[in-house]
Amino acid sequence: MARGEALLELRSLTITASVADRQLLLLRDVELEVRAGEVVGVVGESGSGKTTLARSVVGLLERNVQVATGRIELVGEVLVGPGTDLTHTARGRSVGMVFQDASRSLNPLMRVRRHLSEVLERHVDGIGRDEVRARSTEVLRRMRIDDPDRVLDSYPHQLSGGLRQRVAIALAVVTNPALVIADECTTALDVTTQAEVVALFRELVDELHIGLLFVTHDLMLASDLCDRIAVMSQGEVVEVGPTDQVLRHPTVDYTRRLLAAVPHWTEGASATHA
């Protein structure tokens, strides 16, 4: 897609949760946008529904959970509204997700060329076998992986934090989505791979023009990411436009709130990418 056009659109999306005999509200009519070529980066607090937010974007939502009103459209079309939920279809083949932490999400028991086989075969129609061993390879490589073929042949307790996750990211965009989500996917990495994989991503939205999705609580990370910031508070998008002037400029004191409590933050700090 041509960087610019709408991929993600999330439009009055409601959710709720049964709990018991009653109906607890989750997110309440939030609107947003992804574009191509841009990261979208989803802040709040523990609680806020970042995670429902981009959980319900891939039907990822636990069973009590559900949309009451509002939609959530892909690239133009209905992927969740009244009476449709495609996101089955979606998940792997056109978004792209990737989790909190890598090996909750890897199979200890399988070798990284099977987990992108895997993959591949079930979400590209019609791949060949030695496709399946070019994009895989490819894949690692775009991930700033030097030695895929070693990587490729070893199990996840074989590699690093850090490499873990770099190919928790492969096997989201293997595929060539056109978004990606990912939910948290930094919190477990020292400050030295959060940074690379920042820049990895950065390199991916720039280069493919896929729109990235980027749940966070760290406002730090999300000013050197993100192109757009959205803050979320109690189920509610309470604020969102350019990461630069959400940052020196929060129009609501929930968001100086969340500034105030990072670490050696200044009042008028800028995102580092504009």
The other form holds:
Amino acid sequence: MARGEALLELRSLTITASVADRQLLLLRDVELEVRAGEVVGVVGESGSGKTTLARSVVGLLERNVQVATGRIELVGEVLVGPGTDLTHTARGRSVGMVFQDASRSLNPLMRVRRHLSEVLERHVDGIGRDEVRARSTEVLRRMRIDDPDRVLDSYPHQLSGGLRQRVAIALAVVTNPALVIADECTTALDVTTQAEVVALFRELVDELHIGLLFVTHDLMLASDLCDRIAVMSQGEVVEVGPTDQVLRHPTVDYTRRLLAAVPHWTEGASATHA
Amino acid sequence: MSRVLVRKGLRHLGAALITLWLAVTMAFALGRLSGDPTSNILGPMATPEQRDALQAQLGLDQSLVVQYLDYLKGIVTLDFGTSLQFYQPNLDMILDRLPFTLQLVGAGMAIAVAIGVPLGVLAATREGTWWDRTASALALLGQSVPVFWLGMMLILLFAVRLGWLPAGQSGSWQHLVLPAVTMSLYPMAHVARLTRASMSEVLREPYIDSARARGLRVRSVVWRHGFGNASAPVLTIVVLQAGALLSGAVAVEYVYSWPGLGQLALQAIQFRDFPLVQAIVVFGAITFVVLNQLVDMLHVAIDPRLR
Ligand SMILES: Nc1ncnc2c1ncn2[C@@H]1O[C@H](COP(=O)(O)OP(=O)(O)OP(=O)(O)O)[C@@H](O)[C@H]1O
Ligand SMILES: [Mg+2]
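Same protein, the form predicted in complex with the partner chain this time rather than the form predicted alone?
Shown next: the complete complex, the earlier chain at its head.
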């Protein structure tokens, strides 16, 4: 995938939820794109629709939630649009997802090896045993795991939180997807591990030229990692642009208020991070 | 690691033996509480001499402590006494009847699982829909139908009216169908309800969402990741209920004249054949304790977190 090419395009995406007999607006007319080799941060206060946005791309909206209008295209394939089904084949193949509670996103009854072989066998046609082995080891190495064999033979509960998080990321990228979505995937980690995961993501994006949609409510983290930032409020993207610009010269009050709520946030701090 | 496992195993075994001892003692106490068996056996016209003779023969003239110790010694040496009405060793009779009961319980539980589990899974994956409500209503109904009534109805329909299947006794697979179906209904409903409850909890786990996000087939998500994690309580109920039915399938065996343990227990009770009743209760207790151990072992085999 060439750098700079638009991978993911959300066009006037409107998503509603049916509650009792009312329709709630979860997303309104969202426009967003993620290019290859780019990290796009999605920030905003709790309830602003970040998770809804992330989940709509992998077709994991809850049963009472539906796409009312708009379209989602991934590498030219229409995932969501008129006449398409929400359960598409891109899931796991061209888009991988890492969830908030990554340490609970592994099946406790299955070894790491089985997790990886399961997803490889599902998405790589005609893959053989040896290749599954090789790619499993390789992807863990890429996650900076020193002893991949031990990790492969472990059950999730035998691993530390940081390792489980890396395994969850490995599962999202092992099929070489064009796009990865991470929804608050560092929230449950301690600061050191958080920094390691962020560095890892940056490396993956730079080396593999994947696109990363990074959902977080942590503006510091976003300023560290993201190339561009989209600010969400009440289901709308109210501001989007290069990280530096959005965080140093916000154009809407909402962003200013978000920034003001971050302790120790100063113009200087954002400048050194950018 | 293995040290821990051994210690755990020993503690389990100890607990099992204590449970067993309590059950065995309870069986003894119940046998003694149910009155003097000699008057029931000999009838009201018996002379005191006759009664004394029988009491001596049964060891009832000894003190309770001696009787109890004799009784424990018998169990340890696998001597379960002799039946008062059949004049045969109780153990032999139990072992004669056991294959029939095993057949019945095996077939009944197989039907219960084969229908109950998919029904529960279906309801859980379609929680809140028409499917779910129908399956749940059926399960509730299934748990409240009396076995006697169901057996009668099935006999009337399939044996009397349609003439497709025999109404009772044993000998061929056709004989097994109606009793097995009758027996399966209650556990089937129980299994369905439990599967639904356990599944609907598991389906909310983050690892289910992430399995879906990885694009796995619905089948794999629901069964491997979902039911795999929801199966433990279902397994427990299936094994323990099978255990309870081994010596407790009285109604089904009675309705269908099925020559199993339940039937034998019924005869024993009717005749106040207390050595036989005791033997059957002890057998049931042993089965229960053994199956409990089996369940624990199965859980450990399934879930690596318990190792
Ligand atoms: N299935 C649903 N039915 C009804 N309302 C929903 C549903 N899912 C989400 N919402 C509502 O939509 C809004 C956006 O939720 P969403 O989870 O996308 O927010 P978020 O930005 O991810 O918040 P957080 O930072 O707390 O994770 C919230 O007000 C939420 O209550
Ligand atoms: Mg969220």
